[in-house]
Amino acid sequence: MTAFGGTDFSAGAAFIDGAYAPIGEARIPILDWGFLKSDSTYDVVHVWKGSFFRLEDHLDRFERSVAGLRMTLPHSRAEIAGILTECVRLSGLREAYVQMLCTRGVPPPGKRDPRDCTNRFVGFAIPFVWIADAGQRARGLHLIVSSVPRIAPESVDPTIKNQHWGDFVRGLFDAYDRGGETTVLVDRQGNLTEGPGFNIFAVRGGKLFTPARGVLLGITRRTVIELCEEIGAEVEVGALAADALGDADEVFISSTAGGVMPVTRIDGRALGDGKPGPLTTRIHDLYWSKKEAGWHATPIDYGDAARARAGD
């Protein structure tokens, strides 16, 4: 248990409207159009070791978020970063998952201009997320290519972190129902975008591909294409039709949020051997060991957190 003045975190930390509170009782008002209208955006940034990874680059890209969708942030860039350490410090967590939003706000009383609201900002840490579980690291996912077409990026910007995820969850149903573990969407030209938190690359000829647009502009997919410029393995960026999963020898999916994760089996079909692949194997081998020598690492001082741990 990690307890401050009788106060639990150890389920995780959430800072809102100037407080921290344990995980379970932070709450948003329900007029703010962040819940009403999935009128947000966010990043999140992920602790291992206790050490965030890359947390810098996750900073640039919620400013560059939060610019895009016409907000202000009520805290400085260092501030936030505090915010975010103070989380995970109150938590005690060594391996967590680190959120921070804005959103809309609430607008005055019989108004509805988003120019009227005051935006703003949460974050919160709870223990790390993974979209895979060991046993689908370990064998490889069952991709399905959803016939649920990506929300239109001249619609709804991908390249800012948003909440409108109806057309990822009918892609996931849409998986499921067809005996998948996880879903990637396709834009009306065919073409693959993402799935539901991560980008997606293929294998062909020892030559890696990812989607250009309508995308997310992944941190872990930066970071796998800078693995790659390290292990001289080249990645074409650019459209990739969804066919040419098919004609793959290797997927993988990369995410914040469990970092290389193979792909073994596209709509029911095995690829190759059903085995992870060796590109695949060697990435996710590299980018765990870098990680493990703090490779991108801002490490945590937990401080009074550690000191209150060995107390209970």
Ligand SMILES: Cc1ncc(COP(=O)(O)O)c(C=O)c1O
Second form
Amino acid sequence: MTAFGGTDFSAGAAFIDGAYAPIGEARIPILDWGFLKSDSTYDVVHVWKGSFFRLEDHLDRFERSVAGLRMTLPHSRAEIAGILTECVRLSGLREAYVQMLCTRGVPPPGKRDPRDCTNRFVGFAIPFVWIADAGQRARGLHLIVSSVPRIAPESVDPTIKNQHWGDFVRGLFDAYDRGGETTVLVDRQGNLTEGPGFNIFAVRGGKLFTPARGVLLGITRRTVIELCEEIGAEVEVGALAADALGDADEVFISSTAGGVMPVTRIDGRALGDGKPGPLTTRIHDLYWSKKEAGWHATPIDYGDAARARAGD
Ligand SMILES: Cc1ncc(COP(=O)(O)O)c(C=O)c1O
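Switch from the form predicted alone to the form predicted in complex with this ligand and give that structure.
Then the entire complex follows, led off by the chain already shown.
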């Protein structure tokens, strides 16, 4: 148990309104527009083997998202990095899913003008989250190309990480009804976009393809592109027709919540020989081995937590 002064943070730790709390006790005021109107933005960075992965890149994207929604963070970038580190340190988690959020806040009584709100920052660390479980990662996911269209990027900008998940959640239920495990949504032009919490890649003739438009510019997507440069694999970032996905040699998804994860069935049909493909496996293995070796790592000093544990 990780306990500080008798408080158990082992299920996760949160920071809200200037104080740290066990994750199960942290509360957001119900009048905050982040809750009432999905008027918020967030980012997720993970911790693996006691180090953040690409922390500065996640902070960069978070700051861009906050500015994009015309919000102002109540803390400096260095303070936010410190708060996130403290959440992880309190939890004692060596593998963690670490979220930073900025919500619009609560308007003054009787008013509805977002300019009158004081924006709120929330941070938390919980155990690592995987989009695909161990069995799914070994055999590959069954992906359904959804009949639910992705919210248009002109309405909700997907490059600003947001909580407008109505289309994704409908898409997930659609996928479950059709025997699948997850889903990818399509835009009005019939091109693939992204899925609930991930970007998508297809491989054809040794070349990789990933959608350019209508997607979050995923940090794992960028990591995959960098790994492809390293191994000399060509990546085309452009339009990817949804109805051609089933003809790909390989498909995989990318996310902070699990890295590189293979897809081996699409709409009920096996892709190729039905096993994770060679390029997917190569990129997956390189992703994990480079992370193990400290690539883009920001180590966390757990010193006090270890001392507190020893004293508990
Ligand atoms: C909609 C969406 N697309 C893509 C991603 C993948 O982005 P990243 O690799 O930065 O985690 C996420 C991450 O949660 C997401 O929510």
